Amino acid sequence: MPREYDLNDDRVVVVIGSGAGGGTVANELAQKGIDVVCLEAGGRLTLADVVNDYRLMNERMGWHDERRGAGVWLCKTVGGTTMRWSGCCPRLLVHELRARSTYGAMDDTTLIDWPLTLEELEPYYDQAEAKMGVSGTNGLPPLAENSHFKVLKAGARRIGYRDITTSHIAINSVAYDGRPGCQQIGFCNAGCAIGAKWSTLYTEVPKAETTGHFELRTHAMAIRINHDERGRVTGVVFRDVDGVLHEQRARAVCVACNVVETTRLLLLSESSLFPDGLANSSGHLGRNYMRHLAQGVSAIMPGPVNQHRGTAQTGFVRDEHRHDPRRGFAGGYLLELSGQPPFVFARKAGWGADAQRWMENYSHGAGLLLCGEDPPQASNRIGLHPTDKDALGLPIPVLEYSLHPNTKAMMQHAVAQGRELYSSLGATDIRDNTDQLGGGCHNMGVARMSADPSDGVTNRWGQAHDVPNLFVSDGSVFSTSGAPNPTLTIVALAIRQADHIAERMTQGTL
Amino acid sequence: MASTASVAIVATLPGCALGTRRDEVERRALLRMARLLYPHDGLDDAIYRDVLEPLLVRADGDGALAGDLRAGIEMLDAEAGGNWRSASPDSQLEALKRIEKSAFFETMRDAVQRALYEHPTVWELIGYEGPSVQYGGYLHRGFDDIDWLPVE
């Protein structure tokens, strides 16, 4: 049942955002019993509303609002970015939470240690894959192969590669939790048309609904978090559709509105208290962005591929994803299948005669998404224009980033290996965008968590430093980006900070 | 596409006619330049027309556009040492070649490529299928048909 808390009432749990973290988090308190109003900036569609049309869908679900800088690529709905990823679900590895110690000190980084283990983590990777029904794991089948997928794994073991799977995915490789398995659409990115990718749109919001404990307000913008004179959060602003401001009073306040909206919503909660932004005594808040290496390599295979036939990212090779210096590089990286539609496949193109050889060969077109660890800096920021607002009124984010030397050398490196990889079967033409910027699509670091309350602006729970009562449950508190996808790490951090909220309510801490 | 409306006021002002030609012969100009950038043989102008429509429609309502169209336009000219459009086809695309860096070219590829690749006429040209879920996807239609990789 749905339920309709007041205004006024101090003693739930605002979540803000519906996403992965926001809509994991809220979904794992209800169930636990604690009354939670989950603020979403989106609407709400249903299966219906979701159609194989790339542009009617970014129209439907993204985040159009202004911003400068790096580009991004985020979702303004119920469900947030779950409804655009490809559902990759690699888990960190254990060199990865230990990046400061295992790679030493870089030049111009800000690395440290995650204060958490992987042993910690464990636990709750294996119930966000059972709770995301990722394929491979709790006994659900690999997905299925499709054409493409076999040409990377041809093209992987012949340039030596043997760790190559079709697993951690969370789409459905049979039928599992009351959604159905992959019929092989093949438009992931514009949203899931059957439900069979998991998205907390019809998962964890509708079952948090069942609990009785849990009210979802649909275009309802966070605009400010208030505090009382003692430093702890009491309540959100929001702008409802009609562009009324509300205040929402809160016991707790979960943020999770992807990485880039958390910035801008801290920063924009400073008071006389917290002068630099709210939880930003560190002055981290907005430092340390991390997008990941991000870069595609294609080709044009001897043979038809048709790429577009089945689910966009059906797998992974893993024999990169290892801390090996002898590669001139720390850290590791994923080669990630990447089907592609021609508007993006003709991003590779060119122009003229280039662009027509390219385009007209699409049937037999291959891709590989190359996704690998960004160390932080501190350099890499998201602050707010000083002087320029949005059409709500709202200072815009400027997102500044630029690549680590360290990314640099590792782009090299992979971009090489997946050129070979398709060169070994035969490919002539093989394509890559290094002079681009790649990625916006993984947002990570800017809350990060750290053991020293100078180093962060959370601790290992995603608790504010700073404010006892104020938690960041999205991608923003990742320490180090590792190189794996972050959806499975920010779902498994979001149950494990939700059983943490509900420990500190039944001891009185919080 | 001039709608009637502004045909209309062109009509009525002295000395607009000509502003109406030069529109015109923009228009013709930008037309090839969207069949230099992607030139399929297999797609006729009315393709390239209607994949240029939605930034000429901006185009009408943003002098700014407007403006960098022309600039943009009067660049080709330039490069060609007179009318960029009835130059040979080889100095035309090395006057396109000249200006590949200016945010003109930018505007024009980026606009055309994304409408170009999203009309249904130009996948089946490229050998892509588009949308399948009223299919029920790919799952039965050959999503693994695969036949000529090498076997191990």
Given for the second form:
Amino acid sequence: MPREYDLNDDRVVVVIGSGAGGGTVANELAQKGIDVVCLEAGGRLTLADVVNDYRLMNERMGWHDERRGAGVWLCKTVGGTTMRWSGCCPRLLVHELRARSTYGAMDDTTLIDWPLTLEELEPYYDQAEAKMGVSGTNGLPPLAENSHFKVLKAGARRIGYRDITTSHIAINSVAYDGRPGCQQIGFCNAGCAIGAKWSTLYTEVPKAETTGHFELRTHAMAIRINHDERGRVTGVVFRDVDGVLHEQRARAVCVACNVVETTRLLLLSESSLFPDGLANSSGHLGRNYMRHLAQGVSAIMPGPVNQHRGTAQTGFVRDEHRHDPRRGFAGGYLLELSGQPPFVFARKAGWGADAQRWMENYSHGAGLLLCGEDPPQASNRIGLHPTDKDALGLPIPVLEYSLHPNTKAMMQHAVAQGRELYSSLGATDIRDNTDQLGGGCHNMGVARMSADPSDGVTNRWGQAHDVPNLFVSDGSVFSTSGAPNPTLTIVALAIRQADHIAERMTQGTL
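Alt. form predicted alone, vs. the form predicted together with the partner chain above:
So it's only the chain below, everything else dropped.
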């Protein structure tokens, strides 16, 4: 049964955030008998609250606090962005974990190698795929091919691609883990009304509650992490639904707030010992922000496609997911199916009569997302506004982001391939539009892992170099972005981190 812990109970691990990283590390620790308090800034929905209405679900689960600069697409709800994501789960490849060694020096980047290898990560990828019910793994069949995917597959084959799959999607292809198989409803990014898509809302969190070692506190906004004179964290100050401040004492803290709030919280936790933000002696906190090449290509096809019918991102083409500098850039990208609701699809043509024509041809519409590696740059960063504050009285986060020349070269190649793919099938109109993820959706960096403490914020376990009982458990720890959607790697790293924390507790070193 769920526990209720005393605020002064300093035996607990406090996990901040309940999404892919936070929800996973909290459940993994609770399953090992470690007491966990999970602080979630948002509320808790049920499947009955999930409806097939994008705008209403954005109101119910979106993070609407003020931001400045480059936009982000976050959620403030139990489950975090696992409620909104599409379920794509490709793995990082060897070269993506050794980007500095593979690509060499790249101007205007802070490129480094990850401080762990793919060989070390693979057993945790296996565990993550089993946990999430990833299609085409662990005896699960691939997802069904809807008509929209068949268009992508046909065009891909015509231009010479062969690695085309509906595997590696964290949506149940058949009933699994007490959840039903996908019914091809199509509103994946509005939350899954039947729970076929993996989300910590109805997997990790309730499983943790059954252990008797876990408490979830909703509407609990963390605003500061305190530490003692030795530099070890001692507790987390949070604001409850009534605006009252409390401090939960802690043995250790895992921060998993998605990159914006992870950065803000650590910066707000500055002190005389950490004047530039908690665990920021390197100066890298908030820097090296990455969000992937995110370019959309859409087309009006000669016949009906009905992209709204079926899983939004049923699968992808992986032939370009490689490092081949003959293409004119380092790293690679994926061509991912991208089913879009009418109001998004119509925006491809702007406004007026052209947009009306696209709306009238929605049934013939097809689309894909080009998702590619985004090298880290010190100038791509998240900071705090020096004077302006939000409704909670906290400094407003400011995001600075621009595309690197390598990303622009990759985008040019990827768009040409996407256009050729649809042209090969007789498309009557093709458009390409940037940033079809709605801003930063694949958020990475800002507290990256590094072998050398001067190069990052955390070590190979996501443990802060400066603070031995502080961990970062979300995409903030990515050393480089790679091309794959980040959630599978976040979950794998969270499982690995929980093993490390438990081992250190057993040894008495944490």
